[in-house]
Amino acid sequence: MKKICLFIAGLLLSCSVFAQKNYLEESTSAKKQRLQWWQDARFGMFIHWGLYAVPAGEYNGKDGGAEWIMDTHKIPTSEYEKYAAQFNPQKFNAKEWVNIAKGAGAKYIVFTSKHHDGFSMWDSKITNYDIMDATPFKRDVIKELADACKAAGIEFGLYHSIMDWHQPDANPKQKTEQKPDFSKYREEYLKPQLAELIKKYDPAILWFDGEWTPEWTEEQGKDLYNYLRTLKPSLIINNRIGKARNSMAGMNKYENAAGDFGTPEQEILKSNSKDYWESCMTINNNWGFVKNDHNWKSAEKLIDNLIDVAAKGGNYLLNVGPDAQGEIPEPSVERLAEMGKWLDINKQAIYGTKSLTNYKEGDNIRFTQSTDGKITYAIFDKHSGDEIKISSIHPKAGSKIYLLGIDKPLTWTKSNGGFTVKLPAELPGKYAWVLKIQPAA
């Protein structure tokens, strides 16, 4: 009887494995449908927050590190763990963070569930090294953020590090009696935690990092990709789940790699791409909070980056690093608010658009197009006098051209192989302006 039971169990297991869907063989049309909301969104907010906010970029009087401070200053695990007892962000307000993102025009948020330091920012049942068990704060910030995003109509995503400096089986540098067993870490810690995140918080995106650790392979990445999408088929997962990322340029080095989109870091692709991609960038110099980092990019630069990314067919994931009290630094809040004001007027030219082959003209005009191809948007940040000349695209004869933010059509004429648009005396908003054009067939 025992042998029969074992045989049946084995048969069921083999049938289950045989029947499991290979999500790496997803059709182009199915992938397009799955990623459509994400591609239409164009703009998201990254949030790097963890124990590293406590030292705030300084250790024993020496600067450097931010979210890498444990590695930068070679802080022993037992010493770094002490930051957990100091982490008590009484000013944290999930609704306020989400309102800041929504006010900026961001359509999704990606939050650090676990960075390389290995600290879990949710109520994990897999470890006690988490925000509920190891800190005096004892609030599940991921649940609060997930709930706030859902209430605000913002998609919620989670960053998760494959590399883990706290887990002995994942960190050969740790001095332990037993030899590190990465496969044990992968199967008994990494995967169970990810399954927990999916089941408890239902993220729309999983954003991996730390894949360069030598123990990780492309095969493991593909296995994890299939495992996660079996748990939630609609998940969108970045290319750092595998090993294909080409350094900070972020796009894949080879075909058939695991993951759905490329991840250029702190840079924007030089041209448009047929592949899905998202440029992740900081507002100042660091991802995590650093008290001495005051090198803030201007709102004008951030808006210019968003325009450039959208014109090239990508997404812009812009980071904030809240402090140990749970507040997003005011310079970040101010700049995000400026982006929101600009998008209030010009959102048609960013959301739900596609890239054109000739996505720019000179240094000051970039183009996007509605997905149905019926409208082309010319986004410009400089003009000569009271008019602007464009030659790369051509309006439909007899059509009307509008400036977003103004209801009255503008006067335009053909000129020298292109066309010239008469601009109003006062332009709406600042930083850049958008012409709404019906293109010639």
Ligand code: H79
Contents of the next structure:
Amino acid sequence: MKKICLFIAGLLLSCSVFAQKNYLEESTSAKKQRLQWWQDARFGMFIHWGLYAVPAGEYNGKDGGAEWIMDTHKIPTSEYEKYAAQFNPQKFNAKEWVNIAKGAGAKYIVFTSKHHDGFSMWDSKITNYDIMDATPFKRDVIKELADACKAAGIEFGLYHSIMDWHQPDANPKQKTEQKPDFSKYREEYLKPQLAELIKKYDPAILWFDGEWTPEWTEEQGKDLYNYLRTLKPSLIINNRIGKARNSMAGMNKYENAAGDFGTPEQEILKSNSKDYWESCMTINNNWGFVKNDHNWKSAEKLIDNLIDVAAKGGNYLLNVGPDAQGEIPEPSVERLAEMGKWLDINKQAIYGTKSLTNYKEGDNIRFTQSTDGKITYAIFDKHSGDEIKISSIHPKAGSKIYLLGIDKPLTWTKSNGGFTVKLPAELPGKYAWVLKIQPAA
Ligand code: H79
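Now that you have shown the form predicted alone, what about the form predicted in complex with this ligand?
Every component of the complex follows; first up is the chain already shown.
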């Protein structure tokens, strides 16, 4: 009898251990498998859209702030809430946004379910401060986007701010009678909302931010990480779920931190990295829509960034900030279309490639390699005359060298230390070109 009792106790214990699987102890190979599609994707589109599209960077006649406008101008909550009544983006069309992403060659989208302002962009049962209850628009844009992504074969992710300027319990500066209770916010608001998002929209990625609010700890990050992966084991989660992010440089400050990948913001790693990472960047100066921000990066710069990021083994998460009508600004649309045209010709040098230790030669040449290591790609954005010399790659005799976009192999010769390729009179496409170095079978 005693033995049976012990056996049952043991069984129960092992079951409960199983139920509390620690996802932070995942093996390197299991993580690699889980993140494979994401790493192969290389390029995603970030979308910052919320009530802040209404003021569009101007409050009481003063410029400043985009998605941060509430903080920039110290707008009281009761004032800021009024933007909800004005949020009625009649031109919003999820399929169009997804088409823009797809046409650009982006393989996934990350959309702001809730930014620091605390406004929920889906039909949340946990609050009335959401798009269904507080706006005249009354459409669940996250549902529409998730469905459009699914139909288009684009992976769907959500940006979610831990910091929340609207929830009294999350905001120690709020002037309320009650003392803020952050653990109440975390357990009764943040976590249930995230569970709701996972259940309703099945996101592939959760992209946290605002983790630097002082109440949040690494321990809470780890707890949340396990909680979310228990709800959806295949989720990919950024490192801003915990406290390890080293400021805007974005990589972890310490080992064994919660989260799957580093998040440099508005910058690209100086060198390649074996860690998983993704640089998020804007096309103009701001994340959220700002009507007076016309400082658009050129298509050439954006393509260079994508190439640089891919060669260094990272992902490029490029942002658009749709306006209050629901439209992605035309300058963004034009540049994204140029990226798509470039990728149409050159995609095999970007998607599903791996980074080489020797990932660059000077400022104008970057290298990537097929995952089986057989094919090397040399991507260049400058050349003079009708040839290009590359000194740090040594193609084997009998290799065929192609320029992507042209079927016929090019003539090449070994030259001091490397090789020289004779280029055709007209190069396919613009901005940058790819030499595909294929050894004899
Ligand atoms: O959503 C976009 C921005 O609104 C958001 N991240 C991108 C993706 C963002 N949040 N904060 N910032 C951008 C800049 C904040 C910088 C600081 Fe800090 C916060 C300086 C000090 C506290 C983070 C923590 C950087 C250094 C320490």
